[in-house]
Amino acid sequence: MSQIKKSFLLINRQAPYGSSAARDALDVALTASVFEQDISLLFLADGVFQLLQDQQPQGIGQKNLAANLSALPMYDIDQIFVSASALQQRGLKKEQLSLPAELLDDQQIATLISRHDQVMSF
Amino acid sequence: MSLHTLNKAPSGSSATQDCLNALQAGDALLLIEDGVYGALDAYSALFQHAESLAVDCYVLSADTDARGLTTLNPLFKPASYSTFVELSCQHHPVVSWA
């Protein structure tokens, strides 16, 4: 396995189901847990919607995207971040996501978004 | 009398407003795919307009149901895929709005 560790942040912006972007950004989070890389989540815009509880997707034919976020935990992936403003704004509140997610608001997402070595916008 | 669906989420692109823009009344408007997130009490007084020009108002259930979406504003009715055949075949034109 490689030795070089770079931090990598995925933000999510849009809604699941419309589009491939939500498990496009799926599929690179569980790639690059498997090089063992520094992987966090920031879910912005219509992207806090891929987090909503309850998805029941089979009725238009895919497959539940909320239950394969659900087990990112279990590839070491924790770092999962919302914005509270894009939450407020279409009336959600934390407890109706599916994740343990920390509510940051745009100061701070400016700050996280500095840290990090990659970062790639879904 | 026109039938307008919508599939982009409300925050998502023009598409919600361009076709508000263009209702009448005795038109109706279909919610689809994104276009669902629109029933969320948060979004309720974009559609205020269509309301006050007394549109038929729907939102695809399965759509709904595909994104966990539970408490919507009562303005939309729920309509199964049927519906949206009947409702398609009752006005003319439909138009996408995307």
The other form holds:
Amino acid sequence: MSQIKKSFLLINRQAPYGSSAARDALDVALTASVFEQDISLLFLADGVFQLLQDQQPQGIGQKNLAANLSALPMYDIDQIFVSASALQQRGLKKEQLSLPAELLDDQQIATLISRHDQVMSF
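Could I have the structure of this protein in the form predicted alone, to go alongside the form predicted in complex with the partner chain above?
Keep in mind that what follows is only the chain, not its partners or any molecules around it.
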């Protein structure tokens, strides 16, 4: 059986807790990766908070996303992009992120989106 390989870009715009958006995006990424699809993750707006180190969501009764995020390299998901302006607007630095990520400006983000077969926003 031949398999058609597509490139997927999952855009994460929501904060890590308070909705299921972050977990849903990670579930889609890990599942698509099992089917050997090309997966990229882009973090925009409050989605950049998903990548912060040392999150402690136990206080609000949530599970930490760190375990799911740390599994990404095992699934060959290593194309992780972050909006440089979103980080700057929130007073964050690349060194505070839990995964290696490439910072992109708005023009580079537009190019990234245009070169993927499927784009999903969470």
